[in-house]
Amino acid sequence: MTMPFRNTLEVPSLKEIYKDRFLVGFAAGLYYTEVEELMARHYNALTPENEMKWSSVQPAPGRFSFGAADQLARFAEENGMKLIGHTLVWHSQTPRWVWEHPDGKARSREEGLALMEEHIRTVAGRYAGRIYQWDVVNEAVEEYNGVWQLRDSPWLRVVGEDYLEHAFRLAHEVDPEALLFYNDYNTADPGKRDRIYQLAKELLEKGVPIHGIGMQGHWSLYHPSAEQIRQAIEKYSSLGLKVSITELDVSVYAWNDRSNRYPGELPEELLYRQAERYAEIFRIFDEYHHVIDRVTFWGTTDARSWLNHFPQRNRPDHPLLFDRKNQPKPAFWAIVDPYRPWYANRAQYLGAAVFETAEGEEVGTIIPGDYQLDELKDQGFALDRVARVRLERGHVVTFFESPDGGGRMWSYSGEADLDGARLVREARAMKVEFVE
């Protein structure tokens, strides 16, 4: 059996598209194992979701378990990956007895303080050197009453308002090298966006070392709006500090949508408008790519999303930029290039025309460009037995019956019969043409 003519490109590598604007990572567990030569082909960056967690690496007072974080470190550095520390003050996946005693009595501040740096000194020196970010405190702002102010956390109730301060400085500390992070969610709605701006301020006024805000970036079709994402980069860069996009992906679904509309492939529609999206969150991450150090995506492929098991929805989502069969999405060619649409990206790697028989047989694939058919023939692609072309969207196939593309043409779009015999018999010099 004849194979067919591939006039192809590899899938590019996101990492190398984007090597001189900022890091791109993901988050996982150890189920990296599944696509860990995908993850390692796209991505400079990697997240343990939860295995640095405190009830991850220290379920009980003064037991640690490193197993699963460590496998992920080697992982990451085997290639070549920085190393994100998450996260090390969090009021949730934090076992009782960090701010209780068995009785159920409140420990002091002084106990708590103790704890925390037990805590850090023991996980951020363990990988002391090794960490490039440290999300240090996780999600310590909330609105009560119309209000953005401090999360009412156990650790606010245990230690007092200066636990960030005393987290920070814990584990600057202990890794001097590693830049620190105050990481949150929603970080772009106007409220929380100045609540959070006001903390990193006074911070930062106090001398304690906080080097930037991590925007989780856990967006969807609707919302937030391009400018809000926009003015809050403007606005903690502003501080001086760096922006790193932190666990990034566009859910199918409104925040408030209960339903399960999609429970299997995305409709082409819901996917060509997540391809949007997500082309227009990346012209803004080029456009202020000076600020931004990192963009990690929080997951590997649909599959694996934590969105699919969300409380209260325990539904299928589609957020990221592989399948559940670990194909590239519209999503993913349309970061290839955000200024372009997802559809010419696509073709310009993987074929904008595709040559088949009369039975539907692939003959051969061609990238957009110009093309003389003797070379092509002599290259192996069987001309002759073409009665089809297939094209992408948002392209054109000319034959023209000279080089110089005087005489005769011959126009084809979508999807039309072709008599490759003839062309064969009747343009031996013919010139192909893509236009797009």
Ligand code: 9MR
Second form
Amino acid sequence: MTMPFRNTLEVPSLKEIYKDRFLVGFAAGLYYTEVEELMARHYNALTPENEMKWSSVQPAPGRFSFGAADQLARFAEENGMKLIGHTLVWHSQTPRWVWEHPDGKARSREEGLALMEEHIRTVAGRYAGRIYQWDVVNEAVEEYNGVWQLRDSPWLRVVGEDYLEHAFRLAHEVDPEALLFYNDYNTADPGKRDRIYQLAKELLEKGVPIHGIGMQGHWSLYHPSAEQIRQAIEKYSSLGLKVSITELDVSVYAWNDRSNRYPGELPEELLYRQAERYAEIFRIFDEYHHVIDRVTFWGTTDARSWLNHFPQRNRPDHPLLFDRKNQPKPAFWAIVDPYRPWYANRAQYLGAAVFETAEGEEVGTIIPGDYQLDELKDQGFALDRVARVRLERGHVVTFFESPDGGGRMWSYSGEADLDGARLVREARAMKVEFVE
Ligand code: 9MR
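Switch from the form predicted alone, shown above, to the form predicted in complex with the ligand and output its structure.
Then the entire complex follows, led off by the chain already shown.
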């Protein structure tokens, strides 16, 4: 048995590809251990998905528990990943006692501020010097009667409008090294965008230490438009703030679609559409890489996305780069180089042409390029065994009679019958190329 010839490459690492542009990260709970190596290979930032939230780290007054957060922090550090803190002040995943006495009576402003202070000192204090960036305040803007305002959250009711300011100042005092971000969803929608812009501007004018806006990026095939994403990045960064995409996923469902259309594997057509959508989004990120600090995916693989458990939906979604078998999807290949079709990128690394015997046994797999057949034979490519060739979409293979690419030529695209014997006898050179 001869080994098939291969000049294919490994799946490229996303953090390597983007290392001069922005950090590339992922969010996870302790289930990261299922795909530890995959995550370490591709990402250089880690966000604990739930493990640093108030209800996780301080479930009862003064009772702190850091086991899971510590484990995630250690994993990040051992693998050269920036650790992202998520999140200090939020209306959700925060126990009621933070804002209410046991009898249900609201706490006073002083009590609320004191609890916020104790929490930030303890949590941000514990990880001080180790956190690259904190999401200090999460999701504080909401629409009421058509007007975008500060969310009617318990923090607003108990402390008042300056609760954000207090949170940022405290976090900065406790961990002066950490970048401090305001984080929210639907940040590309114009009304909300403008209100967040105004909020950030006011904070800056008051000298509040805020360094960036986190655009969560829970997007879909349909929403928001590329133009809205672009305008939002422009607008936030015009304040001199950094922008990070903190929770990216691209649902295959429109927001109001409650169907369960894709319970099993996603149809190919949808995988391809999603790849194109990811490419569109990453072309914008590339264009604005000088203001984008980080792009983080919200989850490890499709199997672990929060969207599989979204209330009132509760159906499998397919929003991430790796499928339920941990394999890179077309979406992954799309962002390897978002200016080329995903299948051209994949072929560049994993091979564009597979040569087989009549029985379907692989004789050799090669990436696009120009080849001298004599050289290939010298390197162990048993061309005389070849009966047919399988090509990646968009590719052709051409055989030339003479080594300089002249003389008679034979081109194949798609699945083709190939006379392997004639090939060896008559052709001297070969070119595998991507044609658009
Ligand atoms: O992914 C998180 C999920 O496991 C939790 O159940 C959920 C609870 O609110 O929070 C999810 O993460 C959210 C993040 O913390 C803030 N932005 C929206 C995310 C998706 O809901």
